[in-house]
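A single chain comes next, written as structure tokens; it is the form predicted alone.
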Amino acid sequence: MLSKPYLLSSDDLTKEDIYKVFEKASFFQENYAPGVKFNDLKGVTVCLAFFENSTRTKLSFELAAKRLSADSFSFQSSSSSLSKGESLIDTLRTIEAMGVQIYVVRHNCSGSPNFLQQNTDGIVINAGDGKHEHPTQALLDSYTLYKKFGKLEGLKVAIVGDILHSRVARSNVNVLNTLGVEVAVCSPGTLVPRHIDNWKVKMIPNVDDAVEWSDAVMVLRLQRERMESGLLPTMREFSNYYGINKTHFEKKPDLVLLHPGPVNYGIELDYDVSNYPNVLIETQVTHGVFTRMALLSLLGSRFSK
């Protein structure tokens, strides 16, 4: 069990909660083999309600639920009655009437998971809401760092790129701060949130300095689909000044790099570095399944028999 019976925000997670997730994720990682199923959610129904496109998050939650023996199904808003004008709350009540206990929700509107949680007795897990939060991504990122370094307290992590539009950045700053990690951000001034002073982070304007300072860098996707015109002169200029390339790894071969995906190769990250041993992008994907298994197991334990 976690301290709150849902996960809507990274603020819902205490340090003890996070390490419970790590412990459970490690158990699943060490004991899973192809074809193995755990019975943690046997008899529990999980709805993957994705109102926004997703590959990694949706597939990893789907795999996680199946490996825990849950009954799971996907809800696609584009082929639902929402396209005919049905309200979000009526859609929730329709799904709830089918006996669903856990809702994994991604929505393009910030706060949607909170609204749904207020109107259900089930469990809502935020799988990304607008530009607000993505707490399960922060869990898998910190778990990846934990498995790599063996500890987190005192670690230095620089988050580089499009901070303004990134729900991943917001959740990671909260989780990493909770775990005693020193966090810095590096971004063009136009892609820095207005109230960054409240984030408890160090500002490093130059990407070379950020790499030199950090034990690990977390590179963010440049979110062109969320961007307003005029925020950047050109993509090439952003890449030249804030992209990570092989020169950074030549200067610092032990640099650890994370990226939540999908990657804009040639913009925030050179393709040349994708296969370096300390570039943990595929490891993050693997860890995403186990951390989400852990979260579903811990939150869903009140429903399982």
Given for the second form:
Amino acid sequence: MLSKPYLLSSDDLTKEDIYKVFEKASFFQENYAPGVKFNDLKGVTVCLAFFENSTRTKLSFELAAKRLSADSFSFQSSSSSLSKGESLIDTLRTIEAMGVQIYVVRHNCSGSPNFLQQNTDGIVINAGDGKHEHPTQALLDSYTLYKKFGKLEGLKVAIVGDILHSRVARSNVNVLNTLGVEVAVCSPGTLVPRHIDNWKVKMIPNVDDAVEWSDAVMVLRLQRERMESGLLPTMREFSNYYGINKTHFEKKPDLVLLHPGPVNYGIELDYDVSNYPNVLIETQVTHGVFTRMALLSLLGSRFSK
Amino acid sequence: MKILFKNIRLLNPEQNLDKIANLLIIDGIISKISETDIQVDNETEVVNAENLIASPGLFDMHVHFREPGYEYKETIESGCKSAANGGFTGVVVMPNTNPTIDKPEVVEYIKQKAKDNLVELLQAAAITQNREGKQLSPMYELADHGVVYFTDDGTSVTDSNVMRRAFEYASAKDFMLAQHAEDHKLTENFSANESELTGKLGLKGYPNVAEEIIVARDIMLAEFLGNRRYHVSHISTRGAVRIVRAAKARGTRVTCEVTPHHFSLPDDLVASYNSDLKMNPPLRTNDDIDAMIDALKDGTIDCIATDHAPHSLHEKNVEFEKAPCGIVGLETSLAVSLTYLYHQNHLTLNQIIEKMAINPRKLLRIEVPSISEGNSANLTIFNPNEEWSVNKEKLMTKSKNTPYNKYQLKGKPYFTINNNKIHKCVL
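Would you generate the structure of this protein in the form predicted together with the partner chain, following the form predicted alone above?
Whole complex next, starting from this chain.
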């Protein structure tokens, strides 16, 4: 059990909660082998309600639910009646009437999981809402750092790129702060929230300094729309001033790098570095399944047996 | 109608009136005011009014009744019922209907719908045709049909040259122009105040400066064009209040109003993503609320207006970012003002009556009802101390989008009297 019966934002997670997830994730990581099924969610129905396109998060939750023996089904909004003008609340009631206990929700509007949780007796797990939060990404990122470094207190992590529009950044700043990690952000002026001073993060204007300061960097995906909407002058300038490349690793070979994917190679990250051993992008994906198994198991235990 | 209020407190700062008396109303006329007993026949309803106050009828210069065009949200009939139930005897409806109030035919249609009502319904017409911010509306004609002021409310007149022309055109008749002050480029896709919180909630913010830039520009234009009459609708930021205060000190003819929600509800409530907390301008910070209260006290803010903006449940019960802006306010306005201003010792009862009944009429050059024998009764009768809990299901507005549901408030309207009609408030 966790301190809250749902996961809408990283604020719902205490330090104890996070370590419970880590412990359970480690258990699954150690005991899982192809063909092995756990019975944690036997008899529980999980709906993966993806109102916004996603590949890795949806697959990751789907596998996690299946490995826990849940009955799971999923839909993307393009294939649902939302495109026919059905409201979100009606969609929820329809799914609920079919007997669902856990909803994994992704939506392009911030706060949609909160809205759904207020209207259901089931459990809502936020799988990414607008520009608000992506708490399971933060769990898998911090789990990855935990596995890599063994200890999180006092670790230094710099988040580089588009902070303003990033739900990954919001969740990570919060979770890392909760875990006692020192966090810095490095971003051009138009891509930081105006009140970043109150986020309990250090601002490092220069990417080389950010790399030098940190034990690990989290590189965020830069959406091309940011340039079209006038927030960035040119892609070239962004990648020259905020991109991570080979020279950073030459100066600091033990630099650990995380990226939530999918990567825009050549913009925020050089393709040359993608197979460096400390570039943990694929490890993050692997860990994603185990941390989501852990979360589903801990939250879903009230329904099983 | 024959009704006697025994031992009621009569309060009207405009007449320097504050006394306890018996008040007899017969057929809509104040027939007798007496500190000694009044003998009445047995057809007269007698109300023991020791705890009640009678003031000039409340007046709200900023409401949306949605008719014509959006009758599923509110109609003139339901809007007037809501006004009467909140203690209001007069309102000014906004022009963002469909069709827009920008031609005499629409004004006459609304007048027809509103006649023989307890509530006196007046109209504001658009500054520009269809509220498009381009071509001026026929203001002279509209005023001759009874329009009391002009505004493109819901949107700003963003083009400075159009605003200049509007001031110049209005100058011939000294009309009042009001502005929904919003630099729309700065607020694109907003859903809440731009603050630390919206940064965290991942919502596109509405920065204070979007309001202040337009207020400052308009005051500069109004001064430049010969001290024109200008009114800021629903002012909401510390900076905007500062600009208005400085302008008033220079002697400009600028006035402004504030909504009850902008002096009672801080923006951190939005963390619940409850769409009944979504409006335009958005809820601001506690610091802005303090500034609203200071400005009410020192007279920078002239009046309280609700911006009553009904939306139906199916429109509001959606993702926060997709919900329309606006909340209903007529039936909670008096109680919220008494609770947050009078009972918190910020304003006296006389000041509340000035902000809610007297000043808005003076701004619009409408006669302020006087509580005197022989005058027709235009009164709000309320208990300033009764505590009650808001139940949105009891509201008479057609829409129930109030953020105050279940709030404990102190002060409650009891009777609304005007046009030889009496409404007993049910809340």
